[in-house]
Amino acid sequence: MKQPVRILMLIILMFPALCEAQEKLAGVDLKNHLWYKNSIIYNLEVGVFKDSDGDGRGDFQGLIEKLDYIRALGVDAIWLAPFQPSPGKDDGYDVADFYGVDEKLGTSGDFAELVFQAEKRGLRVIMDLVINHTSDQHPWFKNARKSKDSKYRDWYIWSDKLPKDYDKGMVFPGVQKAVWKLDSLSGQYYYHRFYDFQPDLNFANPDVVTESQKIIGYWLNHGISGFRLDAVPFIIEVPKTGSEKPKLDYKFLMDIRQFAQSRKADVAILGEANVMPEENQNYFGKNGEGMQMMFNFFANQHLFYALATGKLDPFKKAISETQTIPEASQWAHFLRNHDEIDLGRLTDKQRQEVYDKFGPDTSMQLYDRGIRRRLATMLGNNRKHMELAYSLLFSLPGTAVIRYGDELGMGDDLRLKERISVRTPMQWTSDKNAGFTTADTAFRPVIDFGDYSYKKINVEQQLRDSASMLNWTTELIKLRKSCPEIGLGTYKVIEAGSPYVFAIQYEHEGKSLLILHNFSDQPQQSTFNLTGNKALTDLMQKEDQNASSGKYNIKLRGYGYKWFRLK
């Protein structure tokens, strides 16, 4: 063999190893690029998690003190709600400086220490990226108002006249009255999808796109592993093409993904996009070149219909309709988050059925489409029903996201405004102010009444009780982590022989998993066939099953659930 040919073959044979070595030199492990596929994400707000200095508000140092608690749960990543400087009119989502840390929560040094301490414990940190709008107190907007010649004028969206669709496409109907507001200084109207103190940025302006990339690069340089991209459909709206059905620029999502990965190869972007199944490809990208993850709002809304009524067909259909996504892409599933439960994709009749069960009083409802309660209160503190819901969450195809306090069964405070009802301080102990703060009063009241009072529901008590919701959830997370088929494999919904039983089967690298959930409060018999008549190894209660005459017959108690591995 001639020397040049030998050299060429040697290069070809060594190419994979050379690429891997290059990645390692760049500080990237190829195996970690898809870390989000088999992770559990824990969502919290720094201001309501733990106060370290006695001023009544949570802070980064307080969160650092509780990292061992979060690690002990078994989660992989912490998703932080907005912590940047803000007037606080929308609980931090009205950002006044994208490059800073709110002094009420600590300093940039405190944030750096949080990331360091989290990494020591094997925890990643992802953050809310709220770039579709700014606070009206942001220096950009203040400058933009002064003159049409301002550098920042075209960073926002303006109109000389009040558009005819000024009251269409509101994010907060029933609370919000318009999406355009007359600015007293400029004499023009500015566009705001959200509250009028949150003017929308104009992403048709290349300077705004460039600035958004700088923001992403800045926080990646500070150790962030990913972003929860807020209000994605509104970011990619093409300005002045209609408030209800605007044109959308999906290329922005591909560009932002490409930029983020050029700075940090294993970064993950989790999009908040409540869209129909036929639109999914636009956000994930045809070949997965868009956002890596999206919340599955479509399935979530039909899940709550199933939890409320026991009627499974719409939920099973939603799971099937959201099945086809690129291989590297991933759904994020959740039960509750920091907002209301959005039921806008349900029919009027279906939505009313959910209201009747989970939010019968109008004080529990919000924005003409949702419910502003925590899961435990909606389910009447019924432990069996709560276990069913969380067992299902961790068994759904994708990445599970849990909300701080839900591992305890925390409740809500409907006396608080709008979505703040589900953003009360974490309940650590039965001491004053739930051990959240040593101050006389917390900046936001702790729940100190009824069945969900911190005196009845708190971390300290539940850690001591082996049968507590906290310890049960910890064990469930451990089980989920031992079943990578859910995050990495393929799946199919199985006909379970009962209208109340949801059965799903996973396959991955020769391993198979079968999980059953009974949505009825009455016992159910599930009868079904599986190819190969394999033995079912019970992963929770050690009640293994075998086929009889080619069929499996599984008994499930009311709100019961079973996790099996096929052998």
Second form
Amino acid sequence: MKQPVRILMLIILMFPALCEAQEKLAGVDLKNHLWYKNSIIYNLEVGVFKDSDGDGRGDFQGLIEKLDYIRALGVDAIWLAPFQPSPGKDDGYDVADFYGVDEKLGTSGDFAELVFQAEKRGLRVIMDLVINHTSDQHPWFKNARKSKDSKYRDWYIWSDKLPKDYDKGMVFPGVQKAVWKLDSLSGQYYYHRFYDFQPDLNFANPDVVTESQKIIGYWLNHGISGFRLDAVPFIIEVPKTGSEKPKLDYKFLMDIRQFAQSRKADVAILGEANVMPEENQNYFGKNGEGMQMMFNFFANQHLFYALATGKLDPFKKAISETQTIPEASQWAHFLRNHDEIDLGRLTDKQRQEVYDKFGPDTSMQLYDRGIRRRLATMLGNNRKHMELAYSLLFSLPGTAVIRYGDELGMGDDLRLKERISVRTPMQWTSDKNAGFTTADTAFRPVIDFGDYSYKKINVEQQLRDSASMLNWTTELIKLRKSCPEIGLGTYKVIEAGSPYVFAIQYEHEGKSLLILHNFSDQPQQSTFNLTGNKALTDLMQKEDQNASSGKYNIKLRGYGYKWFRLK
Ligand code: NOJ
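Could you present the same protein in the form predicted together with 1-deoxynojirimycin, rather than the form predicted alone shown above?
The complete assembly is shown below, putting the previous chain first.
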């Protein structure tokens, strides 16, 4: 072969490797770009996870000690609730310095070590990005209050008079009284969508947009893989007035996505946007150029309706209404998070049915729309019902987000105010203060009473018990990780021959899955047809189900579930 031909052949042969090397050089692993589509995310608050220095509050070092526990669960990423300096009046969602870490949790060095140690274990770190508002103790706001000529004055939203709609659009009705507050120093009213100590930033001011990009760039430089973007519909509201039908600037979302990706190609932005299905495309972007992920609040509320009543139709409808999203986009599904379950999109009658079953006492309800309990307490500690809920969560089309402690079946403390009820310290052992802290008193009480006491529910005990909720959840996560069809494939909900059975079928790269869930506490017979007369391999029981001429007949126990791979 002539020399030039040989060189040409060599180039052709090496082309893929060269491209890959170039991508790696640029810090881009394209194959890994869509990591968020097939991941499991573990949500926690550093302050309630593990205390390392005995001061009664969790910290970064404590979390580092527990990374192996999180890794062993099989999750891919941890989502940290706000950890920046904050007066803590909204548990950190009132940030007083976007570029620091709360000294109560550790130092910036501890944070860097956490990211390093997580990465070493193959865990990504996602953080809350709370830029809709600041704390009223943030230097920008303090400066803005001083004078109408302050550099920061226009970073917030002001009005000379109390607007007519001052009590419209409150996020915390029953606790909050208005969305405008008189600033005694400057004599004008400032706008706050949330509590009055959380003045909204003015995103119509380009300096605020630039600053939010700096914040994103800063944390990406510190090893963060993505952001849970807080309060998205309120960030993009222009002008911010509290009106019930505001104009929204979706372009902002495309811009920050573009900015973030220019700094880290595989960054993921997960939006907190509780919106109607017809609005989804605006947030994801027509071609997926907006936020990569959003929490599926719409499905979540209808799922709780289904769990409470066994009536599946509204949930099936919600899954179908949220089915069409751009290819690179992804839903994040969850059961519980750190807030109340928001049931605001159910009808009054449906909401009442969920209240009757899961939150009958008014002390369990919050903000006229939700329930401030953990999953286990709502499901009456019924293991079968809890398994049904978790098996369903991991089988829904998207990325599953779980909350610390739910893998144990932790409970809540309704004596704590508002949403703090579901934010109690992690229960590690049956030792004093649940092994969370060696201090005499934890900064927030551990649950030490009733069926959910740390003496009964803790990691140490559950690790030893092969039948524990913790070991069961770990197995389920393992199973989910062996089924990429769920995160990456296409799906259809199929008729399952019983009004109580939810059946979903996935396809991906020639592989196919069928997953059944029985929402009734009574056994159900599920019957359906599949083309091709395939054998179903039960992925949990290791026994096959065969069909005669494409017809299947499968028995599910009360609250039963089955995962099949189609052969
Ligand atoms: C949504 C968060 O989930 C919630 O906990 C917080 O209070 C508000 N945003 C305000 O940041």
